[in-house]
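A single chain comes next, written as structure tokens; it is the form predicted on its own.
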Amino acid sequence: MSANNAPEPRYWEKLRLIAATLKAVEGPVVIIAHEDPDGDALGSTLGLYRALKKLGKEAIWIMDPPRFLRFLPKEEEYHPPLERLPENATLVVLDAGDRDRAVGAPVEGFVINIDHHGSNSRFGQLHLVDPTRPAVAMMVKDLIDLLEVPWDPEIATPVLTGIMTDTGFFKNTNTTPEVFRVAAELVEHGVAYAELADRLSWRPPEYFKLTSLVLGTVAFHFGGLLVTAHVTRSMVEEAGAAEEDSDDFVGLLKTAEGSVVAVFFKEREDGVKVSIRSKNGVSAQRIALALGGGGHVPAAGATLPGLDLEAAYPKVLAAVEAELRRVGLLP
């Protein structure tokens, strides 16, 4: 990156050579992102979407947003999942670090795969992946521009959910100059931000109930460095939430005063998920591939099948410890 967070050369050129891609297809382009999809997977997709359909072109958009996110596609937008491609289909891959996150449809054929999580394992014929990038729809963004497709708030309005999820509505260390300008470039084509932020921050009563629970659980580690809460699914069905009802808990967490981790317990029926935020150069990143997951230095996460949460805690902990220590915060 260059000094004033500018995309390498070689972004560009590999973005233009996608653009051109996408212009040449004939048959229908099928987007797709990885499974439990943020505002960054929802936004870059639909986003894309909205602008290869103004484009002209046949455009298939799968996806099963969070309720949060639900207000944004309309309900023609919508396509059930795919077993098998059409025929000529170009699959697009947004937001998902490897083949097997991708979810929607079976991900074979032409592949792009546009991504900004450097555990990436640059799958597909076609691939940009650009760690650097604070947001998929930060790289949608541009990729729009160069497909020429005239900005309006329909395309706008997504690509900016996707850049003010991932950069944590511009609190995380992630939000650099050119983030602002972008979003002012988009509030410009038409997005109504006020409107936007508040109905982005909307939660159903369930949801509320759930924080009660789930704060009942905090606990802090390492002298107030590591801080941790879980919901289990009895919690969650006592608060009758639905399970992505507490996906944004580990952002709470993250604000807790003196710790550098934060670390969200999601029990599943199949094991425990993992959600780790990190500050003041402590990596989530590293404690996440620690893990068998993946992700971003501030942010990241992974699954421990076939574990409870009894066994997963410790497990946790270590990978934090481990972590903790390698920057000096431990001795």
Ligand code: 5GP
The other form holds:
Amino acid sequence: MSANNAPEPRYWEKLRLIAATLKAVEGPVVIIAHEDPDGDALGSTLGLYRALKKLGKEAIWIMDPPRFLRFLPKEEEYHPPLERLPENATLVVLDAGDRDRAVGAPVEGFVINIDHHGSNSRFGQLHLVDPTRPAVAMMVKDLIDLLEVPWDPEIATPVLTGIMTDTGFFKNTNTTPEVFRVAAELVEHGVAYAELADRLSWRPPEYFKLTSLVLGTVAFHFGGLLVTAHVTRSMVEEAGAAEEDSDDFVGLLKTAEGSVVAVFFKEREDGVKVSIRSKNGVSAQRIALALGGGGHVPAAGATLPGLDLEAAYPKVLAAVEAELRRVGLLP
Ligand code: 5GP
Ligand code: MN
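Could you drop in the structure for the form predicted in complex with guanosine-5'-monophosphate (5GP)? We only have the form predicted on its own so far.
Up next: the whole complex, starting with the chain shown before.
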């Protein structure tokens, strides 16, 4: 497994082709994203869905959002997962590195794949993969401009959400000047920014109980270069929380002074899921690829099927150690 992290050379050409294709479609457009959807998965799909509806297209948006994002879609916008695609459908898959990562509908028929994961398998009849784009929501912003849909707060709000969450609220290294320019433009289209930022940060009471349990597992390795923590299913149960309540913890670990890699382990029924974050030239993506996963250079993940936490830790530590050696941080 490897990643092609080069910018998409024919970005605008391909995006214009995608816009022309979507403008011309007569059948339904089904829009889906990756499993365990994050703000970019939800924001980019919901923004495109609303824009296509405004164009008068028949659009179907399929997602099961985590609780902290559930305030964004309206009740009537939800559609149950599809076993089969409707006749004459076009499938748009956003923010999903591979066809296996996409959920909600079978990835078949005419597929448009728009993503920013360097490890994307470039599936689909039309694919636009640009790892230099900070969020798929940035690509959807360009697409909506090309579709010439008039912007309104309903469309701009989810799109800005994707940009905010995938840049770590304008803190990650992918926060380019363009991110601020596009964000400013979206706010000009009527997004209630402070309200949105506040709403995105709400967490339920169970989250705080779970935090107290998870903090007890924080450990430092390799002289503090790596920081880890984990959540078990029994901790989630004890806190009365949901697994998604632990999605933020890797971001908290990342703030450990002196660390260059943060790994958060989630115990699942069928294995362990790891979230990996890195900085200072260390590649979370390389670590994830070594573990059979994928993602971006600074933020990546993997699923280790059939392992328990005790077996997952040494495997992950070995992959991190190899990457720390590669960049010369370990002898
Ligand atoms: P997170 O750790 O927040 O779940 O994911 C971080 C990044 O890595 C996201 O862009 C996500 O799509 C990617 N990622 C997470 N888990 C996996 C995985 O199991 N396989 C692949 N290919 N990518 C993953
Ligand atoms: Mn994304």
